[in-house]
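The data below hold one chain only, encoded as structure tokens and taken in the form predicted on its own.
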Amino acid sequence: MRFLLDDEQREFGRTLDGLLEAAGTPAVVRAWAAGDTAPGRALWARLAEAGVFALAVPEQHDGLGPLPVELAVAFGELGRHAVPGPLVETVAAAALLDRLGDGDVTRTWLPQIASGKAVVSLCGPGASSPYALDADASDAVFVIDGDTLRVADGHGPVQPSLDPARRLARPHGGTVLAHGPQVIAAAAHAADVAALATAAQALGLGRALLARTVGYVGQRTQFGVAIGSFQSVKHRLADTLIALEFAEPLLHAAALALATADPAAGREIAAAKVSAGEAAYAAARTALQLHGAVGYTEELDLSLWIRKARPLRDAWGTPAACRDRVLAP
């Protein structure tokens, strides 16, 4: 089993990190939460130029993939910078359409997804919610209902969310695109891709929270010394780091299992999802506690990361559902 990324994969991650750092994602997140999607769409286009969405699209439809390991690297950086939008849902929709075979729907949407021209959302089995993420900002919302795939013709009002940048709405109506057992099989594969990407996002988010917290406790003083010198603070940070470090090899193993179509890929992805989600959630609690009262304030960018931790932990496979899948005979 290969747990380490190669040089090209690490360089890809560093390139995305530099791109997103320069983009100033906190302002993009705040605009997206307020309903102004223009900055987010502009960032989406730059991510597409970097090849992020093409990683989920096969070469015959203008993509580069599917490449699950590189996809995990990319979504780790997207999580580290708290990029808003239906990122996971778009690559999961690409996986869904790819598995349905070469038809008009596939030929229409996959090249658009690969190029970043189409922002799409996906609602269905495995999403743990009847709501579609960012339906109001998407060019299409694909809905899976049993063995039927349709594209919604509208959506209900946007609902309040723990994370204001995750805008949720219930899709309705629409045109049937496919029907039959092939939809069920494709939906299961799409849910696995979504869970893997979400796990990578959570891991990146957790690492960002830990880095910000380490930086803060090194500057914040009490009794004349940095609070980071207190043994209890060191232990809390160490526990957070260990949880994130344990989750990373599970994520790599899951990506490799998906890339090689390993029969155990579903179980590997569930293990990665629960580990990364719980580690990110623990990192959010640590960040909130060690930042003290300022950790609660919306004005501090830290809140943009903290609010994403729990939704990412629960989306595309709650911890309980993932544990059940890992333990299933």
Contents of the next structure:
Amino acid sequence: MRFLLDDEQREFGRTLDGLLEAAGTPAVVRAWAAGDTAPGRALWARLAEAGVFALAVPEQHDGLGPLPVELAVAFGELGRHAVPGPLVETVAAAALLDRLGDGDVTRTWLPQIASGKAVVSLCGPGASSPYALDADASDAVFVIDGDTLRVADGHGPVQPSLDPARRLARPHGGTVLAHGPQVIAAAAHAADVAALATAAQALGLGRALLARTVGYVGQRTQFGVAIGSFQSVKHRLADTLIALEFAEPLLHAAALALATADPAAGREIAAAKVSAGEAAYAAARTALQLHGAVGYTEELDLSLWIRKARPLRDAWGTPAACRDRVLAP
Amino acid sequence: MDLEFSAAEDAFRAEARAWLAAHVPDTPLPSLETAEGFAAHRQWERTLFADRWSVVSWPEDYGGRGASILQWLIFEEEYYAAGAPGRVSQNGISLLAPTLFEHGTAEQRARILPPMASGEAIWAQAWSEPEAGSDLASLRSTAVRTDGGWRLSGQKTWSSRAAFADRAFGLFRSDPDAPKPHQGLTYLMFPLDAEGVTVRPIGRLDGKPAFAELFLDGVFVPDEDVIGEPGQGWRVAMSTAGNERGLTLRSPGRFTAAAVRLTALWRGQADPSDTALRDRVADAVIGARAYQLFTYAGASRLAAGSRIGAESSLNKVFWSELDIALHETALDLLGPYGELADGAQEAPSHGSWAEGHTFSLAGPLYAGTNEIQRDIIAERLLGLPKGRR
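Alongside the form predicted on its own that was just displayed, please also present the structure of the form predicted in complex with the partner chain.
Every component of the complex follows; first up is the chain already shown.
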């Protein structure tokens, strides 16, 4: 047993981190929220070049995967840099199509997803949400409805989210692509992949919030000293670190369970989702509290991270639903 | 990365499981915090030792099995899953022994470790003093040089197991003129029945007398019972403190077993509409799993040659709070039966949840308070500036 990321996996994470740091994601996020998707699509293409979407696509369709552990590493970095777009939905759709077996739909979409040409969204039972994320910015919106898979032919008006970079709309109409029990099984698998990727994104987001806050409290002075020297501040940050540190192994174990088709995978993913989601949300609360009123301003880039925390905690499996699943017999 | 155990590790698990199934007493032993229970637990240590299960991670020469850290974790999982008795020798095994392996002499190891492994000599920790808890640098008890050894004087307190134990280990101020308070300390061992030692049991919050205060009046300790160099006690003790907070004091097996019991309790009597309680049960289960996995990752790091440093403070805060959450949730599930203590005839699970709850409340206090641990996490892991406490 060696329950640690290997050198290659760590290096992959570092490479993505460097790429995203250089890309200056805050400007991309602000543009995406304003409806200008061009910078986001350009970044998407670079992420595809780095192999991110290929991780969810099998080799026979020009992918590298499925590789859940590497996917968790990648989504950690996407979360750390608050990258906008239907990232989770795209890899979950790939998992869904892959499970439906070889056919026209699969052969059409999977190579395009792997190469980054296709940005797709997914609306399904696992999310328990009537909305598709970024439907207006996607090349296709897949909709799971019971045992039927459709590709939507349109969507309703965009409903603003608490996170302006998440654009929500109801998909409607569409063509039936597949029908039957295999859709139900594939949809359940896709929901697991989505929950895992969302958990990883939340964990990365939480780590970024903690790092920014640690930096801030080391600089900001009150009463003549850095506020980071106050015990109440230290303890809150220590608790934030503890929550993130203990969520990470749950995430890695969940990815491994998915990789090995462990029957306990659903439970492991649910445990990781609730822990990472709650840890990230707590990190956002801490970041806001310790930045004070400065943190409550939209101009500060920190707001881009803070506003994502609650939606990520609840997307693709609310804490209550996940806790229920952890205890399912 | 993987979570697969090797065939040898699976075989080790099977052997431990079979032995425990054959030997764990059918009815729980009386609490080890009572005279009667202490004796029964000492006997249990002998039973473990007879088949080399008392100190699996030690070298075979001292009665162990030379088990790897992973095998030790596996043994602990099986041990708690089997509902085996608490370990009365734990202070010696998990706190003193690692110190002896690192800083002791070959003579000390040969003399001290085998009787520790067999339960013949049970050790108490004597670190705390009335004026010194987590701040060990403010210790006042003294060790004064004399012919062939040292004379110990002063007062130690809150010494776990000391009411019934045989020997104790602790830090003493041997150089009152040392330039800094954590210098000039010496790590010494002494018998609790030595001339000049008075043991006064202190009733704990659970009413049990097993912890005690120790009054030392010129107690003679020969040179052979000094661990490490005189004056270097702080450095020697810090290696033990890491063990206490970290992995070897609280193995995940203890919490995973408690989470399994908690889940069974919830299934047996929970109101399915009480989702608040369900969420707390789920969080306890998730917490136990997280702690187990975090430990596996730590063990993998150790196997890869890393040392565990300030990260042990993350463990300490996490397990101590998890332990309380597990027990509080159980008491809530038990409703009006939750307050029945061990000894009450109708106490569910022989009162083990109630007893465990009271004991869990001490977790954030001992082994360095959680406040101190959070300071360590903030300063050493997050790099925040030192400040007034």
